[in-house]
Structure formats: structure tokens, C-alpha cells
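Just one chain is shown here, as C-alpha cells, and it is the form predicted on its own.
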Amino acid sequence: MSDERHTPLADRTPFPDDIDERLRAQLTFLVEVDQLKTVLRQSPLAAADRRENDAEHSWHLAMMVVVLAEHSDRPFDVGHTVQLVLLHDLVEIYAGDTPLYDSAAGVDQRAREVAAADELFTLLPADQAQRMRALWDEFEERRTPEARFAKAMDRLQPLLLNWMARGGTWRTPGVTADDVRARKAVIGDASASLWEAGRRLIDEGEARGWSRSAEPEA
């Protein structure tokens, strides 16, 4: 992994001079989040013949959260929620997007995902980019209802979006059903309906020929 820091958009058209510095950091703080829109998911959409790209991916899960919250098991805020959502996927604007079934990929997806963090929240004022960092750091730790809800919503969305492909990533050689079940089964973590609901999605989709089953042991 390469230690080298990333040269920020913004310094291909620098601002003004006399603009404030904080706000100068917050304004190169978006023009750096906008590479988030480049970059691709494994996820089809169900309204176009492609794949979605991260901020499409982020702005869904937030919808999902205003909509879904009333089958979350405990209580949460949900405005603290959106706010996980929105940019728990920010780091792979530097890291990349690692595939939920790719074990390979997987390996140094910790590592990597640091790494960007350290580098792209710093872009922002001191304490704006503390309370970013911790904001991710919540959401990749699962500690509260809010983080666990986010989480939920971020393996509950390709699912759905997989049920509308007939299939999508579940068809990934060498994946099966099984493993599809074991990779969504923390949606339970924050709502037994909606993991009850995503569970039936996969049971008939592999019933209906979509994903793999595992083979029988002999």
C-alpha cells in the first residue's frame, strides 16, 4: 500500500485568496467527496441497464433509513443515522470499492480504508474533521443502534436491488445462497422483520434459480 498522498481536485482550480481558510478547507472537502459519484459498485441499478456508483449507493441507504425506521428492535436517531450512511462509503474514494464476495479484495480492506480515512477527513477543519472520523469509526464498529442500523441498511440495499436483477451479484461464481444468507445476516442485528423479509428474498430467489445452492455433502 503506498504511502503517497493524494493531490486534492481543488488544487486544479484554487480558490479565490481571499476566501476564509476554514471555509476554503470545507469547499476542498466537497470538491474531494464529488470522485465519490466515480466510483463503481458491483450492485445493478433497477431502474438502468448499469451499475450504481457509491454516492447513488449512499443517498438510497439514507432514504432507506427515513423510511425503514419504524421495524428498527430498539430506538435510534435517525438524523444521526442518515448522517452515518451518507458517508460510512467516503474512504473508498481513495481505497476503492471491495466487493462483499470478494475474499480476496477482503484481505487488506481494513488496512486500506484506515489509511484513506486518515488522509480524506483531514482535508476538512480540525474539529469538523474529528467528528467525521468518529462519525465513520461508529458506523464501521457497530456499537450503538444508530451504527447498527446503518449497517443494516447497507446490506439490506443490495439485496433488494440483486431481487430486482433476478439474481445480480448473487450469481458471482462460486457464491451460493448460503453464503449470500451469511453475509446479510446482520440485518438482524437491528431489525428481526427486516432480516425475516430480506431472508424470504433469498430463499425464493435461490428457489427460483437466481443464486447457487450449495452442493449436497456426499
Given for the second form:
Number of protein chains: 2
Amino acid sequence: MSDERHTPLADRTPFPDDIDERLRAQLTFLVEVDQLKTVLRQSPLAAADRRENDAEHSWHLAMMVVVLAEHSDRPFDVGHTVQLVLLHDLVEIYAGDTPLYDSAAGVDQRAREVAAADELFTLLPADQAQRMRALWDEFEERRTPEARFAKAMDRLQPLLLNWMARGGTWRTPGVTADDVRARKAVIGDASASLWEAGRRLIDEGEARGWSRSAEPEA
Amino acid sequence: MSDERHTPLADRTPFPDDIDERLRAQLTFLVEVDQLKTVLRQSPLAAADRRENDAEHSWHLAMMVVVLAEHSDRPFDVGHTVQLVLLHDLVEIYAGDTPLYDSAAGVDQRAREVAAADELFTLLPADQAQRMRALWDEFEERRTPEARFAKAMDRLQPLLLNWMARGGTWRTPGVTADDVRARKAVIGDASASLWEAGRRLIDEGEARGWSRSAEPEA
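Alt. form predicted in complex with a further copy of the same chain, vs. the form predicted on its own above:
What follows is the entire complex, opening with the chain shown before.
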């Protein structure tokens, strides 16, 4: 882990000094997070021939929370869950995206992301930095109904994109349909009906040859 | 206005028939809105050398609502406002983006967008289509504190990007600093302090020559 800190993007064109210090910190953070639009994911868009970025992904999850809320197995707060998904990938601005099927990159993922959270959120005034960190921790810990539903959307959304792409990242070398089922099963922690539909897409994708049915013999 | 309807994106890879009809309608809508990621705006990103798209913009507004909520002049519901900004540009999937400083395109903007809303939202089950339409109408009418704050973010966000770009769309031919001030003044309907900061950026940008001070004589 490097101790080097990133120079905030806003330093390129500093805000006028006479803007209130608290507001200036907030604007500096809001310019910094523009970088989420440049963090590329593995998932292919349904609407264009390119990969998705984290800002697009986060927006899509938020829409899914609003539209699919009725499928939650437990009562939950939609507005709070939307906030969780909006910020859940912010740490990737400094830590980068860790592909779901990349076990090697997964090893130090948590440490990289915690360091990124410490750096990024402290651009904000202290009270807001604490609140952002608490929301991110809540998402990561997956204990509240809100965090579970947010995580379910995070797993269901690329599944929809892979379905539309007739494979997408299901075709990652070494990945089988059973791997996909294993990684997506957390959808069922939030919603039996959404996990049933998700499994249906995975099963049908496997039947159509969009994912591999078993790891080839060594 | 064409009466032709768009073929839903999901028709390219139809979902299995045995997925519940209501859920299938919701998933069809959620795939359709993937197209928001392909609607380009005029604003340049702060973090990369390209224009922003509507999904990225909507995500950014939602983050701004969360971070800047304390600046509202009136008490308001953050979760509800986040929902307004998440969906405020969905109609542009069919109607296209209308640049703020393009008066000609502004003429039939409302008619194009209403037709788009009628078509897009009715992909959803009827109760949800009605609710989405009500949220979009609320945003457009700008009467509630939530809609006013949402609109303020919609005007403040590109102002931040233009500041970072040292001009950006402020340099649109024929546009003066006074035009920018006039289009951005609605920020003041939601927050005196944010409009004060916004005006400060516009004034300073004008002083630095990033926008034009007056329309040249004809």
C-alpha cells in the first residue's frame, strides 16, 4: 500500500478563496468524485458496444432500487438504500475496480478499499466524512435490509447486462455457470423472487451455451 | 412528432417466458433505460477529456443532493429529491438532450419530452408508470422544495464542470456571462448560499476571460 496521497482534481482550477471553507470542501469532494465516471467495469452495456463505468453502474443500481423495491423480502427504506448504492463504488476512484471473477485481485481488495475510503471521504467536512464512511461500512457489512437489497442490485444488474450480451463476463476464461450461481446467490439474501428470476437467466444462459457448464479437466 | 414507437432493447434478447409478467415488464424497463448512458451532454468531464452522458450526470446530481442538502433554504426530503434527479433526464432516451444554450431546440422540447415520457414509462406496470410520471411532472413543475433543490443541482453541476474546464460550454458561440447568470439564477430558488457561490464562479470565470462579457455589436 502506498502512503502517497492523490492531489485533488480541484487543485487544477482552485475555487475562489472567498467561498466558505465548508462549502469549498464539499465542492472539492464533488469534483473529485467525477473520477467515478472513468473507472471501467468488465460489464458490457446493453445500449452500446463498450464497457460500463462505475458512475453509470451506480446510477443504474439506484433506478433498480426504486423499480424493484416491492420484491424485497423485508420492509426497507428505499431512500436510504439509494444512498448506499450511489456511494458504494466511490472507493474505486483510488482503489480501482476489482472484477467479480478475479480471485487474485480480490486478495487485497479490502485493504486497498479501506485506504481509499480514508483518503477520499476526508476531503469532506469531518461530520460528513464520518457519515459517508458509516454508509459505506453499512453496505460492506451487508447486515441491514437496506445493505442486503443494495448488494442484491449490485449482483443483479451485471446479470441483466450479461443476459443482453448473450454471455458477457460469463465467458471469462475459467468461469463456469456454477461459479456465476455461487457469486450471485447473495441476491437471495434480499429477495427470493429476484433470485429465482436471476437463477432462471443463469440456467437459461448455460443451456444456450453462453456460459461453460463445467471446468475442463486439468 | 412521429407516432412510431421504439422497439424495446430487451426484444433483442427476450427474457424467458416463465418469468412473472410484472417482473418482466420491470426488467424490460430497466434494460431500456441503459440507453441513458448513451445520451451525450455538452458538458466536459472534469476527470477525462470527453463529454458527459446523462447517466453519469444523473448520478452526479444524486451525490450532490446528499452532500449539499444542508444548503437548502427550506426543509426537504433528501431521499425523494434523489429519486427526482435519478429519473429527471430519462425522457431524453427518446427525446435527446436539449443543450441549455440552444434556444431553437428549446422550442418543441416540452412536446418531445412529454411524448417520450408517455412511451417510456408505460413499459412499466401501470401503477409504477403513473408514479414515475408523477415524479417527472413534479421535477418539471418546480413547485415543491424537493423539485426546486433537484433543479438547482441540475444547474449547479455543469457550472462546476465548466469551472474545472476553464470555460466549457460558457464558450458556446453567442453566449455571454449574462446569459449564464440568467440560466443559472434558478439555483437561488432553492439555496441562497449555493447561488452566491455559483454566481461567484460565474463572475470569476468572466473576469478570467472564460466567458464573454457582452454580445458583440451586430
